[in-house]
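Presented below, as structure tokens, is a lone chain in the form predicted alone.
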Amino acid sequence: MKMSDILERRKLTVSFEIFPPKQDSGFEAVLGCVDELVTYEPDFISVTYGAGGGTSANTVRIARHIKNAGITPLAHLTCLSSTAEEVRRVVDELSAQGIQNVLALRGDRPKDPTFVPPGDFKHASDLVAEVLRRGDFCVGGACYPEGHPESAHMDSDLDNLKKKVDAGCSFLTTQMFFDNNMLYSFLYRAQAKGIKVPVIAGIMPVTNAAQIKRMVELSNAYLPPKILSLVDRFGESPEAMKQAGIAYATEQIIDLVSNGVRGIHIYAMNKSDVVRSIMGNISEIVRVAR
């Protein structure tokens, strides 16, 4: 099923995130993940992507495995580092396997200071259209709720999005974000630009201290004074860090459902007991909202 009749059917929509792993002797262990993760009855469940052919191999088996699962799969697709003929190849793949659904994203630059993108795909944009030629697909785009962390300021960042959204983009997940505030501000703002598609809340329980430093380097991400605080009272001990960041990802949710935020997607990180504690503290609620 697309993506755009999932989130026009559904009042609230909630998804998870897994991950490919690094080293095939892990991929066992990920659709074991995938397993417990169906139970809960998502309504997708997206995989990322490892550019470069890191993980991307996996990204496709990983996905057909959920969709024989009978979940839909989002599958992620980066293009920075990637030629134009690695993303046809991957693309071409996804339509044989019946998968509709994409996340077109650009991708993070490499650490490596030499590095040179190959320059077929300068933007996520490009990307969008791309896959859209080259198949039946629905096409997902990200978004940061406090802006691109390479952008000069929000509104050209904004004006970015509206690119790729006029590109083909049918939906928008967000980038990880503490501050339930930063999101309805960046609501507001991208319907004022004439963004009118769904977009859907990414959450990132921080189950521990380590996480913070590179989500934020990443997203771009404001830390709430009580986020903070919860680093440094239970930063130190790993069960106590873990249950205060399910609570506290729970407490998003909550508050984001009762403002009519209609797609909450999880950022699983493999852990499926997290996800198994959040979604017991807010099963009723899912009910009732759906």
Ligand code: FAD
The other form holds:
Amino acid sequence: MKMSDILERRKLTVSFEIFPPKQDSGFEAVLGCVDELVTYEPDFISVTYGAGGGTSANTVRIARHIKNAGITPLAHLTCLSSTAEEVRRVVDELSAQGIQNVLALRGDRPKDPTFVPPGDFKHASDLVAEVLRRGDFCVGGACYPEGHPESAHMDSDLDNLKKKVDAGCSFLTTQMFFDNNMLYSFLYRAQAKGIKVPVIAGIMPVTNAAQIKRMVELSNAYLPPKILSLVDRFGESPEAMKQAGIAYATEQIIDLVSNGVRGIHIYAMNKSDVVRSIMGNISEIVRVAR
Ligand code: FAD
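For comparison with the form predicted alone, kindly provide the form predicted together with the named molecule.
Below is the entire complex, every chain and molecule, led by the chain shown above.
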């Protein structure tokens, strides 16, 4: 089913994100994780894409597994480091497998300063247009409640986001954020720019101290004092940290749903036990709000 139909039908969507293994040896474990996630009846499961294209085949294979399990897959696809021909090959493969939803991303710039991108795609909006030209897809894009790290101003980032939506995005998924007020303010500003597509809130459960440092480096996300004190107090005790991180994510989700946010996307990080706990905490809330 297309994401646009799901988002129109449901009052609340709940979904998960997983990533493909770097090596084929990890493949079965990811499929096992999918098999558990499917039991929570998510509206869709998204699968990330290696920016260099290295894990592209695995993204398609996992998306197919999700589809065969009866859940709608959302396949991520990046473009900066790929030629148009490479991108078209993956898009055609998705189409051949009956995968109808693509999250079209630019991808991060490789750290290697000597790397010169092929130049066929500069922005995610170029990919959005290409995927839509190529087949019958529903295409979404990424958005950044705190602004994309490369953007000097939130305002220009929102102008660029509007271009991406105008290129044909039917929905947006947010970067992780830890302060819901960041999202509420973003939604208000996006509306004012004329961005009317559904925005799905990406929630990252912080379950270990090392992970949060890495995530903040990548996303520049603001860490409220409340989450910093959790890490200070429990960062050295893995099980306690995990429990605190699950509680924090649960609280974030409940606040978002109470305030009318209609899409919750849990960055599952292939940890089905974390999703199990969160879904246990919100099962009635989801049942009532859906
Ligand atoms: P864009 O929308 O192209 O934006 C990137 C920057 O360019 C922004 O600063 C924007 O303001 C600017 N810009 C955009 N259009 C224009 C324009 N027309 N003119 C001038 N400037 C412009 N990475 C992966 O490698 N694999 C994944 O699977 C993956 N999944 C992700 C999922 C989500 C929900 C999110 C939020 C991010 C994901 N990323 C993934 C990371 C993403 O690739 C990076 O954040 C990347 O730096 C930007 O991608 P984008 O699609 O948002 O790019």
